[in-house]
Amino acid sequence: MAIEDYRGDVEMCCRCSACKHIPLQKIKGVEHSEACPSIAKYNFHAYSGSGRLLIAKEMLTNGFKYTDKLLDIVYNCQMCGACDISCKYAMDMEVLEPIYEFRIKAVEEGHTNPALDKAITSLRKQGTMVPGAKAKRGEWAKGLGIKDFLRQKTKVAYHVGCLTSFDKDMWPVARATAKLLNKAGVDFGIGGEVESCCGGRAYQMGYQNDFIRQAQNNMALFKQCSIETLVTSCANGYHAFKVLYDKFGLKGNLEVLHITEYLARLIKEGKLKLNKKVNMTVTYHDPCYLGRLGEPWIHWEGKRIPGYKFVFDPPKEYRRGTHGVYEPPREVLTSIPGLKLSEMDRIKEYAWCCGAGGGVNESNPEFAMWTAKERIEEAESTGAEAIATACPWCEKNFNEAIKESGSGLKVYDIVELVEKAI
């Protein structure tokens, strides 16, 4: 697809501003009613989903003319999809997809962001975009005796992900995950040094060709090693393997599970028993790429009926965020003895972004931190002692925001809480 293929969608936008707020039927008051971090931060229509579509409409009509201000708008977006889902509460049109294509076109035409160029250069050279990655990719697993799926046959692979592999502060999450899988009797392996970036963040940044190259290389490796099930504890990785690989026809029959889905299954099957009390009140943050953007890709082939702007044959089904991964994380949390779950105002498909997505963490860390602090304030309002999440990027951003703001909130990955209960 290309931005030209979404002409009907960008022309459909009526500037109703539904993309800026979660649906009125879902809010409890003006506080925590905003959906899009970009428009909430910059308070100018061009930074909203609608504003970006209207810019695309103008450029499709009169040609793409890039300015510094335009590129500021293009790259100051976490690509979290909140605008898309809020719009689709009442409308049948694509919002996020043309925004993706707008960014991809900017990259292809050489109008990139230097900070993102630097990250992609790192990806091309060493298979990761994590800055300063000096540790060996499989070093976190030292002493655990985990299979190397390249040399030892197994049908289940645990893809650790870039941030968890290279940031030593995240190693406890990877080690806890491996220990839980071992305790449940799962025969699994890791790629170790041959594991590579899923490519999802490259796609978010607009570097589609780099994403496709990573996806093709990863799928060739999984096929070579006869991997049937891929488990990941990174929401970005889950979205890439489950949704984007399928979107581009690369996923095949690979089963993709987020660790929270797998843990929920293992607990239900009695393979993991949570017996130890964890007396704590937590609130759960839905990662964008596990929640609203984590629902399966919908393949549709058809055509628009001539004379009608938005009537398709056969009818087109839209992804509305409804079928993201919402219940498994909550089922795991509520299965922990002594733990109480206190929900925030904005949850599931209407959750507020942690701030780390879309390359904003790299290109505008101040904006990323502002977004994270907004979520921390919302989490504190629940009375919870800690915020639990299911993505290392969310955990990292929240920890940095807490450090800057002086909040007393603690941050846990769900697997860390499950480990406490065992």
Second form
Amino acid sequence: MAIEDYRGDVEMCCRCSACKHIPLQKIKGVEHSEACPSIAKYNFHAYSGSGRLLIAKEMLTNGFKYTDKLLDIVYNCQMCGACDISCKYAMDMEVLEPIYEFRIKAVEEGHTNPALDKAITSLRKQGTMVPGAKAKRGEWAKGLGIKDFLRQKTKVAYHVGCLTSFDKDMWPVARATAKLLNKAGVDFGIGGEVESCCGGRAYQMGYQNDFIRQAQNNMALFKQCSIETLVTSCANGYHAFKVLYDKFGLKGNLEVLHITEYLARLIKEGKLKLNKKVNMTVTYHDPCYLGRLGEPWIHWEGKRIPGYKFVFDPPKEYRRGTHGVYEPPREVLTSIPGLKLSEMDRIKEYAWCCGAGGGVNESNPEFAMWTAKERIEEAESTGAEAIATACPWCEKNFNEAIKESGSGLKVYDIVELVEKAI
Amino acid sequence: MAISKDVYKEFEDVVGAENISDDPVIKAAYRSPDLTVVLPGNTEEVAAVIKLCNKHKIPYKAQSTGWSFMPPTYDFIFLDLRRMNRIIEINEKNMYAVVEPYVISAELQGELFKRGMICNVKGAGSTCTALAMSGHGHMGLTTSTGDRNDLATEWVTDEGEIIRLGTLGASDEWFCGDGPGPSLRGILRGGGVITKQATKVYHWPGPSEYPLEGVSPRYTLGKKPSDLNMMVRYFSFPSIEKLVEAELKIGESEIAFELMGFCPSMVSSNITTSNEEDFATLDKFTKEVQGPGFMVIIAGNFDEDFAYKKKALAQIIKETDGKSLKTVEDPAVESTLLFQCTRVCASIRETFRAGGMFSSMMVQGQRYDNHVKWLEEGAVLKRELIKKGLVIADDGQQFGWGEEQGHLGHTEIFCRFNPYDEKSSKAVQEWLGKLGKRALDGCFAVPAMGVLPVDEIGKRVSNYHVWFGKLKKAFDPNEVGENTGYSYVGADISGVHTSIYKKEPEKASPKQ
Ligand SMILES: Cc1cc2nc3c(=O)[nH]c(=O)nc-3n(C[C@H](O)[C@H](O)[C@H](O)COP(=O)(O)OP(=O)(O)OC[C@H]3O[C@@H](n4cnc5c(N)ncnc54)[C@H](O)[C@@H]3O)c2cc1C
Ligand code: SF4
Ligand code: SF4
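Let me have the form predicted in complex with its partner chain next, following on from the form predicted alone.
So here's everything in the complex, that chain up top.
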């Protein structure tokens, strides 16, 4: 698909501004009613989901003219999808897909962002875009005796992900994950040095071809090693393997599970027993790419039925965020003895983004931080002492925001809390 | 007319560099090639911007949320009031709330629910401004209408003078729009910028927050509406006369919280989550209803009150031969309608989802007698368009609701269509024109603006446009207030709606 294929959708935008807000019946007041970090920060309509569609409409009609301002708008978007979900509460139209396609077109036509270019150069050179990737991929696993799925046969692969692999501060999450899987008797392996970037963040940045290359290489490796199930603790990775690989027809029969889904399953099956008390009030942040954007891809091909209605043959089923991964992380948290879950105002399909997505972390760290601080303030308002999440990118951004704002909130990956309970 | 660099700098000095732009791409998102957008943060900045407009004789226009689709029409300074989004006060004792223009109704409603109160929400739905101004909404039966809810107001005139109207003119109190202090409520329509306004709020018998469950787009109420002492029903009647009789009786007995004269297509849009589901549901409803109908929400303050109201309603429905739509009696459907109609306040699903556009003819202020008859004529004409496949094949009916227990009301009919289909757009414009003319010729109503030229309407209605013109001149000697929408906020916008969908006019390409 290309932006041109979404002309009908962009023309449907009725300028109602629902995309700027969380679903209207969920709004409790002026606080925490906004859904889109970009319009909330930059205020001009152009930065909202609707504004992006109106710009696309104008450019589809009068030609694409890339100005600095246009690129500022294009790249200051976390691709978090909140606009898409709020819009589709009432409308039958795509919002996030044309936003993606606009960015992909900009990249393909050479209108890139220098910071993102740098990240992609790193991806092309070393299979990861995490800066300062000095340590080797599998170094976090040293001494743990974890299987290497390239050499030792196993059906379950634990994909650790770039940030967790290369950022030493994240290693405890990977180690805890391995410990829990072992404890539950799961026969799993890691790619170690051959693990490579899922490509998801490259796609978010608009580098579709780099994403496809990564996806093809990864799938070839999984096939070669007869991997049937892939488990990851990174929400970006989850979205890439589960949704994007499927979108591009590359996923095959690979079962993709986020670690929270796997843990929820293992707890239910009695394979993992949580019996130590963790006396803590925790709030949970739904990562965009696990929550609303984690819902399966829906394959559809059809044509608009000519006439006055916006309907298709065959009927189009929209991804509206209904089937994202919302319950497994909550099930895991609430099965931890002593732990109290205190929810924020914006949760599940209308959760506020952590700020790190869509390359904003790299292209505009100040905006990423601003977005994270908003979330930290919301988390604090629940009275929780800690914010739990299920993605290393969220965790990293929150930790930095807390450091900058001087908040006393603690940040945990769910896996770390589970580890405390066994 | 692009403004010069020096003039731009003067505006920039008022709002700050990050709050002004004339970049073509920013303008594209405001759907106009010729404007400079400013984002004032407070009343003083609004006043300073307008003073500069006067100094340089540059026209200006403001928007609150921009949902009205009143597009900028020529070069000007465009004040997007988005940064003015504070609730200044909620006065529970005197039952009013003071808001800035970018507080949306859903936000104010959320705050009010917690306090057992509710406000009128304009028919556009709860994404539009919570300023009272003009605007009629589906809860008008008990929450009245915008133009009767506005209390004290802070207003920046077209000359940039800050005027405090009503009680605010004599004290710091917001409780009255008419004084002690200057009252300009009667002419506060279209000129200047309202920067703060108090709006009346009303008693809300429902919960402080709906116990919603599920995930978008299929939220459900965790409880049956009856557990909250609430009930939603849709009744159809054998004739318009019977429907009107039932509406009036319900108003007289003051038993309903909301009476929304939805036609079946509006009910089906609101309870469904896609176009396909909508059309299938409408087919089912069409077979179930016996004629025109309305939706009614009963809300009890306590068990006995709820029981009494239900009993009285049943009696009225019996007397008027009403028939309940079985689908709506299902608690799941009932609860969807409940939060759709009190929190989301309908609108988007029922207007834009099907074809991308709607255009309507309405009368604000009245519902019964003449108006229903007039718009029933509109329904007959609309059905011809449906037959020709030019507009969405819904039931073709008029709709509306009583306000202030039926002393006032609102009557409307709309066509939904594809605005990019020239034939459809043209047919809808003609339909509106015919209806407008019929309104005047038949002495039924004053058609809303945008349908017929203002002077054609004006000369039939005491030359009101001439008076408006004189007022405008007095308040806006430099003619800087953009006056293409020179009537009032919430005026019918149908004509303007369709005009922006015409094939791109030549001048629409941004100036580089
Ligand atoms: C789908 C739909 C359904 C609707 N149904 C109804 C209905 O049932 N009943 C009804 O009454 N109306 C209805 N309307 C019109 C609706 O009332 C207006 O759209 C609404 O009041 C606009 O609020 P807004 O904040 O979006 O105003 P905007 O779109 O921002 O502005 C509307 C007009 O008011 C002016 N304006 C905005 N803010 C200010 C201010 N602070 N000071 C001075 N002037 C200002 C603008 O210049 C513009 O001309 C409907 C509109 C839509 C789109
Ligand atoms: S993108 Fe959707 S929600 Fe946003 S203004 Fe357009 S139609 Fe409304
Ligand atoms: S994807 Fe997120 S940041 Fe981008 S426009 Fe939509 S809501 Fe805003």
